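Next up is one chain by itself, shown in structure tokens, the form predicted on its own.
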Amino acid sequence: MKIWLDGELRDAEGARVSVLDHGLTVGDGVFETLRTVDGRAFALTRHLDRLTASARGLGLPDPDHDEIRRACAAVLEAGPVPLGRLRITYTGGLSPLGSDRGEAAPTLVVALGEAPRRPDTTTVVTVPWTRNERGALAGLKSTSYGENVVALARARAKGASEALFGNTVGQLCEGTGSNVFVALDGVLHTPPLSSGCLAGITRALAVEWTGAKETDLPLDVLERADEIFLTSTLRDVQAVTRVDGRQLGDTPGPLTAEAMRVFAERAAADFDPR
């Protein structure tokens, strides 16, 4: 495996970030995860735009898109895999201990690993913790992922692959690494960005390609939704067959199956949808 670190390709064993990097000491960084197929990264332009938006939200300098494109190309060429997870990480760089940033340039890391094909269906649980839709990091893809680690561990312990959060006013928000859609009376809905959810790339494309509505939804909509599905970079569109103790079915429902079909067709036809 080759990793791009601060301007050059390095062997994985030699790619080292300082223990004083602000991304390590206080989680001061942003990142993107992209799906790759046979050496091509899906929706790279959209991911780079979101990386910049997240960096601005943290007060980091704008990342250099041209450099990141070169880095992605170099990493993909050096270690091609049939289906991969391409990770772009951009941090506050070398800084003093504590929350104040130093004067050093940001750190840029691009790495690639193999990814398994996701199953068509999965199960989820809700968790008692909330997303803060008014927080400083709301909607940013920050490396401060501690609460997601805790929530996902709870989901795994209950035999599920994902944990779903409400927000501070009791509305459905998102998963630890996914967005959520529900079908009600033949119409697809997903929480709006004002709920505090991440502006998922797959979410945005699914809304555009399926006509789903952005709707404020109470968390208990999960108890009555006709269908539920998740979207994310590595899940694409994935049907939920059980939420907590509620069984929805063993296979994707009709609206979910159609969303899966449409997404697969549109994504295959345009690998970098603008």
Ligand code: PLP
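In this text, rigid core is short for the largest set of C-alphas that superpose within 1.5 Å between two forms. Residue numbers count along the first chain shown, from 1. Treat the numbers as computed from the prediction; the structure is a model and nothing was measured. Only residues modelled in both forms are compared. Compared with the form predicted in complex with ligand PLP:
Residues present in both forms were considered; between the two forms, the rigid-core fit shows Cα displacements of 2 Å or more across three or more consecutive positions only at 249-251.
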Given for the second form:
Amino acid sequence: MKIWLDGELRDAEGARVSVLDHGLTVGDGVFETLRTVDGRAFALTRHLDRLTASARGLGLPDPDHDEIRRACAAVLEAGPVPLGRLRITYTGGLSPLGSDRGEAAPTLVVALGEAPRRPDTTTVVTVPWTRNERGALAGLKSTSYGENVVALARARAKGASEALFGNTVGQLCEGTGSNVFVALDGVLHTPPLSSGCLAGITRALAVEWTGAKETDLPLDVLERADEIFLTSTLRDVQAVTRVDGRQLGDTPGPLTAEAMRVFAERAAADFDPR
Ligand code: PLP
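Since the structure above is the form predicted on its own, I would like to see how the form predicted in complex with ligand PLP looks, so please show that one next.
The next block holds the full complex; its first chain is the one shown before.
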């Protein structure tokens, strides 16, 4: 596996960042995960735009899109995989110990691995604390993902494979690595960005392609939704079969099955959707 680090393609063993990198010491960084098929990255422009938005949220300098495109092309050429997961990490760079960011240039890492195989269905539990929709990191894809790591570990301990957050005003928000959609009386809904969720790229495409409505949803909608599904880069559309122990009816339900079909068809036809 080859990794792009600070302007050069290196072997995985030789790709090292400093122990004083601000991304490592205090989580001062942002990232993107893209999927790749046969050496092509899906929706790269959208991911680069979101990386820039996250970087601005943290006060990092704007990442250089041309350099990142070159880096992606280089790692894809160096280690082709049929179905890949491309990870872009961009941090505050070398910094003195302490909480201030140094003057150094940011660190850029681009790495490619095999995409994990995700099943078509999943089970979820709700998180017993809230996501702060007005917090500094709300909606940013920051490397400070500790809260998501803990929530996912607790979900796994309960036998579920994803955890869903509510926000401080009792609304449904998102998963630890996914956005959430619910079907109510034949209509698809997903929480708006003001709920504190990440502006998921799969979410945006699913809204565009299925006509789902962006609606403030109370967390207890999960107790009565007819169908629930998750979206993310590595899942596409994934049907939820059980939420907090409540078994949903036939899964995937009709709206979920249609979303899966539309997504598979449209995403294959347009690999660079804007
Ligand atoms: N929400 C969170 C917290 C995520 O980390 C992710 C992706 O990893 C998503 C939502 C889904 O976003 P996308 O569809 O762009 O992968």
